[in-house]
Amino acid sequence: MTDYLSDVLWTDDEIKFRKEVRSFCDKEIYPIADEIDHGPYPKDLLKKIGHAGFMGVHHAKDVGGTDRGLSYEVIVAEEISAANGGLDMARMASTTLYGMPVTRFGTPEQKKKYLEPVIRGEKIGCIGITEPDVGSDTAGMKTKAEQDGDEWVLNGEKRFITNGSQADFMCAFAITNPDVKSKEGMTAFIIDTKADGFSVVKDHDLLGMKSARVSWLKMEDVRVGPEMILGDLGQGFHILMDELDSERTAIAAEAIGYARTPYEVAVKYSNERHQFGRPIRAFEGVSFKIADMATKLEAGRALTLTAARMYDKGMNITKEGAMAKLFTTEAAIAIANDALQILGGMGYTTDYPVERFYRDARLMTIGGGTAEILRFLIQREVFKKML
């Protein structure tokens, strides 16, 4: 196991798991990594994963899980997208972007129902927020859900989502009052996908992310029970945004493990590669490039910990969520890069890893949060403490 600069700011217990997650994926995930690049995920993997104990380390243990907090969340996240990108974006989307606000706002009929057998990896979840034409905008969301005796009736499209045709159960946000700003009159619902009035209208042809399957689904007149609700009526937009600061740090961890595998196949390349009676490592080019790319794991690795940390005490971490996404992501797509321009010729063929990675990485600066958008944020955080 390589040893890294940021080993020192992680604790024994959190290192001894680290061995375990990556343990786990020499056996179960780097065999077939290449071949469930075709997709989809074999769903049998995510029960393997979910029994391992690796879908619930956030989450208490009266509902399954291990208690553990984001800062182990991000170490299996990082582990596995460090083996297959698209397997563990769909594996977060499940017990992260799902899992996380029943988790958090979720009654005890709801957790017991529609979250344990997620965290057991034997049922998948989604969550249904972008829209055809909602996406950064999330205010601006049109999928409505109207009141019909006691029951809601819910119509609308959702789009680019994770998991959509694997899912069992969705988190949904819809309107359900049109009269006041979205961010007061959003709900969010808990959706069976085998509700009569869903459907998947098709699986996105995506350039990377290939073992995932990321969906464009419709609801037309589908009928939940008031015990669908999550949270309570109105509560949908603060939801949401409670969500995505835990998103973003684990899409941050998951960044650095596309970042990890191709740097480490461009230092071992480099130290084999040999031009000019010498290995391509004794030339600036390339050794420079080394240094930029190990330089910008380990700021990486510490931004990410740092926002996982303050989350598990309870703290805000909009600011910090997003600094820690917005640069993991960005380094990402430069190291991925460097690695094939280190690899040449090779880099671009598929006998190594390196171009998989290259396409994973490049859809994490828009997904979960846009580069400008993290941006935007950042500076608006900074400025709060100023004025």
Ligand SMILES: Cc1cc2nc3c(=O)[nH]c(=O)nc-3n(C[C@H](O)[C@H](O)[C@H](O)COP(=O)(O)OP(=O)(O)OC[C@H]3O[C@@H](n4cnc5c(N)ncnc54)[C@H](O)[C@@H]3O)c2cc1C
The other form holds:
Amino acid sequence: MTDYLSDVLWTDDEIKFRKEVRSFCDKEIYPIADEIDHGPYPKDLLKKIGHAGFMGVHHAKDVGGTDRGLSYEVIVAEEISAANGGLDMARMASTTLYGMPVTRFGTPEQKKKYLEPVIRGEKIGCIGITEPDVGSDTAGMKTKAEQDGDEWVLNGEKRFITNGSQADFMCAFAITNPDVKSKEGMTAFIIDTKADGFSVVKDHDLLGMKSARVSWLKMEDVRVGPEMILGDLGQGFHILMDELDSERTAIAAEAIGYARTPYEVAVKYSNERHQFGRPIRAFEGVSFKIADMATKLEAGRALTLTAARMYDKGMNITKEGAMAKLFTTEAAIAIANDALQILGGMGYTTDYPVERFYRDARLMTIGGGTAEILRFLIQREVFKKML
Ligand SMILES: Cc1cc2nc3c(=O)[nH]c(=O)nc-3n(C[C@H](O)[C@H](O)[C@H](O)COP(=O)(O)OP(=O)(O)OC[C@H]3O[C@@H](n4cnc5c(N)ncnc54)[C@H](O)[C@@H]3O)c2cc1C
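Instead of the form predicted alone shown above, give the structure for the form predicted in complex with the named molecule, please.
Let us now look at the entire complex, which starts with that chain.
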């Protein structure tokens, strides 16, 4: 159906599912993809995505998901991202970045109240890791939660939080025991964003991803009961690391989506645009770019599916998730850049969506672990066996 080389790696059901997601995107997203780039995306659209079943493919049936696995989530991520990047970033922040910690570590009561409506697309989730002074070095987290009787009192700031100003719930990480290393002293909490003391400092003005909202948040004496602790006290760092594996694999799929549309536009344009009496694809300077773009897309898809398959089998994918994200995100930036070059001046205009994807793709080597941090992780895993 898609003529991707990687079609031999997907099951018939996955290929059928991709078709379903794509026809949903054709009907509901592509017609407004440029318009919603002035943001924020309409919340109703997230509800439609949820009701179509595309928020819960990697969540269990008892919380409203379809329990099909991360290999289906990467299909959704690629397809929606190919239509509008910011929209999928918002969808994924809700269902994967926020949703996976709750699905994997939440109690049945937490899942009922704080996850099921998110999977239906009726409520929005976000994840709060990054802070003004804490980016790549997550173990240096400053947000604190102090016990007061039965309750916990949270104080701190979270920066660059996708969906922050739109979210109903946040999975927030905080230091609960400053006397031990943060790997043992960090705890994850579910925060209701309507709680007293929770505020939005501002939405960041971004280069791309204009249909999403990415916010700076503040918690001043936000009080929560013990039932809002996710997992065990002191398990936060483990939950954070666990979340990043699924996040990075899903981001890898988004990167393929951000690259796919500019690639397809460039292929068509290079066939139609004539200079020196022939289509510009007749010039190697153009057609070799197309060859490299096509190859990178296929390689990225195979790497991403490998990580997703391993995750679905319960295997550790710290290295494979990092590899998939590193490769596809650097490829997405290069592909969007080459596509823009192939369109010449038209690529620099908003008449074509290429400039939008060029801006969106640039985020990809930063959010969810920078390319430098991913290289560090990959080499660490490579050498682990030798040490
Ligand atoms: C649009 C957007 C959405 C985001 N969404 C979320 C979200 O929903 N939730 C959330 O918690 N966070 C989110 N983030 C934050 C994102 O994960 C961080 O920006 C990212 O982890 C990097 O942190 P930093 O920006 O503080 O950069 P820093 O950590 O300050 O890094 C700056 C530079 O130094 C390099 N560097 C740092 N340490 C090393 C090292 N040891 N070796 C080599 N190089 C190094 C980095 O690679 C980078 O190039 C988002 C960010 C953006 C821009």
